[in-house]
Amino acid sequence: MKPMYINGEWTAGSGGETIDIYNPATAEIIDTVPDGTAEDAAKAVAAAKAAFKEWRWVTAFERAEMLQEAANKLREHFDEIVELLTLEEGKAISENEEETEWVIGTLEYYAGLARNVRGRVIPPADRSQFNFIIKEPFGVVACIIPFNYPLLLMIWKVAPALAAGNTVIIKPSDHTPLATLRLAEIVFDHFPPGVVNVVTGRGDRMGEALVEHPDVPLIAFTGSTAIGQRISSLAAKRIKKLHLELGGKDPFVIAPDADVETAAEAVAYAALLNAGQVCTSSERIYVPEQMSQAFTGAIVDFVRGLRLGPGLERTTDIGPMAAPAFREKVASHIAEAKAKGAKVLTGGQAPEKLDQGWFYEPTVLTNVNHSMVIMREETFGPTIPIMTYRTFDEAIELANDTVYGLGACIRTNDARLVKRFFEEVKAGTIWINDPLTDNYAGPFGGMKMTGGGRELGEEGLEGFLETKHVHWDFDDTLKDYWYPY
């Protein structure tokens, strides 16, 4: 078993309950960790609450050193977490070898940030003043996090929240724990004891845990909107500072002047990466009825020609999905899809070669539209619905209909079309011609119901900050606007 890490120590918990850990390729057991309780949610705070008295005097170029010797620690251990990250999450080991990439990448990127600013002066309203505006840490930060890419969005929280000079309780998803916790031995260990916290469980337990506690007063999270809101709703008692980074459900669209076998491939990158995994999936595309037919067919061309295995596998192009109700998830969606009139043109089903692991086929369905779940509801699953549309004020109007606001695609040359879908379309990232590229400055985050948090560049490390305005005045005399008028 895999123990928690609480202000630098090993311990197996206090309830004596596990959570087994899975290898989704195989469905074995690859590990057990800790079911964690309020009580070990407690000790964890605990931790990280009295390490910051001392952390938060830490200079800023002292932290941006110790997170340049974090990022050099991991590419001293690259393959060891490649190959884990790949066994408990199961997409291809190349795309975990990305991960790993931006893992060290951010890391370094906070701690070139991390030097950088804390306030600014700004103009007094008086000879005798002196007015400024200083940055400060807000102490424990609650990091809750997904099982799809485990250690990208925990170090897309936890880099700048060290950066800015909080201490930090980081909550893997129980699905995907062993990456997190094996990053807490051999990458966190030269942290004080307390500023960095790993504790494993169950959401409704531990995850509450660490939202409910008083001590607590900013918490991080990347999952479901209904999760979202049910932190949203237990963290409003206290009025915490929410960093919200919630479903998804983003368009592609393809215009008129858009190359067809390109823009099929560029499709399928962006539905089927990680098996579909991934936040910013696009799960609408939206294709003129001019080409559907020529667009429609070399999709499924495409998608054929992809490799279904065990991300370990160097020729894997597609993993399994992380869990069975996740597949279940996908085929209910497929289902009712197909019920309303939807028609598969492939995939649709778990292979029956690799029946084993929880593998679930690249589908693409065309006949689709808004009335079905798999148009609006996140699937987050390997499919592909096509919709067709008449004009582009109409493919617009499509890809602005969701309660969601994560990303949107779009595939052309015409810079007309590019302008009108950038100012148009509501979403916190607009990729033109290259979906779901991330830049390391550049903030990523939603609107609408995706939720209001940054991630990423400059935004990201002002969220993890609160702002204080100083006014001072060097001349202590009474003034004249005071009482008696």
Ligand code: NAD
The other form holds:
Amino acid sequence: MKPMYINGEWTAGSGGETIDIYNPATAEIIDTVPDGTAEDAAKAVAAAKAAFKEWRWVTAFERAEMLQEAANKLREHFDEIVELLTLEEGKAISENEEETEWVIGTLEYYAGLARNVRGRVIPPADRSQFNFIIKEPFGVVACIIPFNYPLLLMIWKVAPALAAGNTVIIKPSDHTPLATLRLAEIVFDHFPPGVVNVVTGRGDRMGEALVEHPDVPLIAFTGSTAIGQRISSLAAKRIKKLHLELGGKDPFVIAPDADVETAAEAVAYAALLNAGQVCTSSERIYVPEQMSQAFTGAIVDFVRGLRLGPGLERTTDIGPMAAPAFREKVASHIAEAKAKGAKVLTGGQAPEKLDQGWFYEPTVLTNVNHSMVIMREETFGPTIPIMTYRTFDEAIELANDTVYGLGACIRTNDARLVKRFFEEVKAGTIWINDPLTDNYAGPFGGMKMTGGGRELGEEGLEGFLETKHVHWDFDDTLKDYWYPY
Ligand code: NAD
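Could you drop in the structure for the form predicted together with this ligand? We only have the form predicted on its own so far.
Complete assembly follows, chain above in first position.
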């Protein structure tokens, strides 16, 4: 069993129960972690609260150095972490290398920004006065993480939260806690006890205990919209500050001028990365009517050439899904679409050869429309549902016809269409010709029911700081606007 990390010590927790962690490529148990209780959550909060008293006064420069040191240590353990991530999450090893590079880069980026945390001076209302704005940390931040990018989505919260002077409690997904626990051991071990804690357990027990704890003023959550709603309702009781990074149903519009073959490969990448288990997966593809036949032919040919397999094999393009329930959801969306008239051109089933793990064939569908679940709800799997449009107005209308607003992709070199797309589509990130590429300095987050949090960039640091206005009068004589009137 891999224990939890609370106050710089390793503990099995108080409940005595454990959670099994599986390799999704083989459906075998690879380890177990404690199924943490509310009592364990309270211990972690007490440790983080006590550590905050000192940590908040550690200078920004020292905090920056510690973040840089974490990045250096992770670089030394790069291969080990990549392998562990691949074992517990399943995606292709090159994607886990990229994830780990991103974790290092994010630590370095916020090490840089940590040195630059600042407020500002504003004009006073009277010449005897001095007014300024300072930024201060919240205190204990609970970071609740989903399964699909266990380290990336963790560090997008933890690096800026620490840079800002908060202490953190990380609760990884109960599918993928192992790489995070290993990081506590080898990458975060130089932080003072209690500054970084990692707890494990089920969302409805450990997660809710953290959300409801009175000494946790800020919850940074990435996960499904349904759980985001649950957390919001619990947090409302104490008007807690929330960072919500929730579900998506991103559109990908192919414009009439796009090259068909390149567009097909771009869509395949955007839809199938991590077996479609990406919050910004392109889950709705819109193609001009006149291009439809050529495009579907090209994408079906391309997708059939992709190799499914265990993530640890270098030849694998697409790994398994992370849990059986996720695969069942994909199958149910496809079944509902087929029942309503959709056509499956390739895929649509679990592969016969890889029957041990939780694989699902990449699936291309046509004849889809917005009455189908597969075009409305998050599928979070390797599906490419393609719908045709007649005019660009219609394409924009279809792209916006969703409750979500995370990302949106387009392929075109027509500047007028580009301008319309980035101005009219309601989404937190617009990708033109290069889908799903992030940038350390570019704020990432959503609109509408994806939640309004932003990670990365200066906005990603700002979210972990509270704003305080200081009004200072150097003239301490009586004021003529005091009583009596
Ligand atoms: P999930 O919502 O099931 O779980 C996320 C985390 O919340 C896990 O750690 C889980 O244990 C915890 N949790 C579950 N119930 C809880 C509760 N009642 N109280 C507190 N915590 C609870 O999500 P998932 O299946 O792990 O991840 C997939 C989802 O995450 C998708 O909807 C995807 O779009 C979303 N996601 C969003 C972004 C983004 O940036 N917007 C990024 C990645 C993933």
